[in-house]
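Below sits a lone chain in structure tokens, taken as the form predicted alone.
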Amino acid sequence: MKIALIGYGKMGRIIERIALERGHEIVCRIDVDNQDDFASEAFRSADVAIEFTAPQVAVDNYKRAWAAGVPVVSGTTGWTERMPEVRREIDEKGYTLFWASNFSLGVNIFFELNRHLAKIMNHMTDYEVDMTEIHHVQKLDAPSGTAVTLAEDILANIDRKDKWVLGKAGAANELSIEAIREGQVPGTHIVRYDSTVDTLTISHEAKSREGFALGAVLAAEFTRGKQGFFGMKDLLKF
């Protein structure tokens, strides 16, 4: 399979290595200094583009890739207020986007555990729920896209919570998310249910970026030849 990379930082380089190990070809690498390559013959030859960049440029990257006839797999977070616009273009124009807030297979299992636990804890009103996420200092968005996904699943299943807030909750209906930026932490997410008698905690700790990169390449393999909007539930068949 021919893959184009949009964003050639640490993640892009790890994705490149894993893609090559799996027998794929990297036909184009686009970063901040060669944006004109979206119009190149090499980019247009790609079966799929894998995009890991920044929130403020992600949607424009999708549109430039689609204009070249290239489906996109993206792990960029922090732009999802524009999701209705993106989904509308996909539906109306037949584009393809596989997007995930986190490509780690372990994190997506964690998502399922979080949803199931929230359903159980909906009736356990003595427990207060909050979240903590920890990432490397280069991470631009806070809270992380993964934390937002976890929070939205909690809100969907716990009636006493109807909004998340970054920092300390100021009201009983708010779900607190603490975002910590330190060192080179790949990503740690903690969901905590606390009562006067005990604390119940589930967590996921990434050991490196390798798991995210592998998931992105698996998503690219899944996406080739498909049309529409996809996510990790489609890939993992949850």
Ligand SMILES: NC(=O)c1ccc[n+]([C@@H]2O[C@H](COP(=O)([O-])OP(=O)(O)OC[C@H]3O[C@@H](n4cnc5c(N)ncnc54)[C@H](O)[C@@H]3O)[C@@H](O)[C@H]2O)c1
Second form
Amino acid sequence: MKIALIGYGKMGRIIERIALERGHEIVCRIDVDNQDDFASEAFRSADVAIEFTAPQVAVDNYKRAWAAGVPVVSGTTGWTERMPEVRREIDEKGYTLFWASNFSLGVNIFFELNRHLAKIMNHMTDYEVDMTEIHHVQKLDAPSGTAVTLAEDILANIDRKDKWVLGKAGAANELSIEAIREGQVPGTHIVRYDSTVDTLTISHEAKSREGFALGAVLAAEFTRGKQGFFGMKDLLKF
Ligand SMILES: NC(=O)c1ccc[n+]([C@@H]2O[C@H](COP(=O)([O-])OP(=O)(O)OC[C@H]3O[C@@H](n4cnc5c(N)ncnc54)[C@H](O)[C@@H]3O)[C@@H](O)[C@H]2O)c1
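Shown: the form predicted alone; wanted: the form predicted in complex with this ligand:
Shown next: the complete complex, the earlier chain at its head.
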């Protein structure tokens, strides 16, 4: 399969290695200094573009890839306030986007556990719930896209919470997410239920970026030849 990379940073480079190991061809690498390559024959020849860049440029990159007739797989986080606009464009114009706040298999198992636990804890009103996420110091957005996904699943299942806040909760209906930035941490997420008698914690700790990169390449293989909006639930079929 022919893959174009949009964003040749930490993720783009690992994705390139894994894609090559899986027998794919990298036909184009676009970063900040070769933006004209969106119009190149090489880019247009790609079956899929894999986009890992930055929150403020992601949606423009999708549009430029779509204009060149190339479906997109993206893991860029921090732009989802524009999701309604992106979904509308996909529906109206028949474009393709596979987006995931987290491409690792372990985190997607963790999402399922989190939803299940939240359903149980909805009835356990003596427990206060909060979250912590820890990432490397270069990460631009906070809370992480993964933490937002976890928080939204908690809000959907715990009636006593109806909004998440970054930092300490100021009211009983708020779900606190603490975001810590330190060292080279690839990504740790913790969900904690605390009562006066005990604490119940579930957590996921990524050991490297490999799991995210493999998931993105598997998503590219899944996306080839498909039309519409897809996520990890489509790929993993839990
Ligand atoms: N979904 C997931 O599983 C997952 C996993 C890891 C990281 N991420 C997210 O992916 C994004 C990238 O992460 P990273 O660690 O590779 O970051 P990075 O900073 O190492 O790399 C980003 C690259 O994008 C380039 N870039 C910036 N603007 C661009 C543009 N307009 N066009 C093309 N390239 C451009 C930068 O020059 C850089 O090389 C972040 O939003 C991060 O939060 C998601």
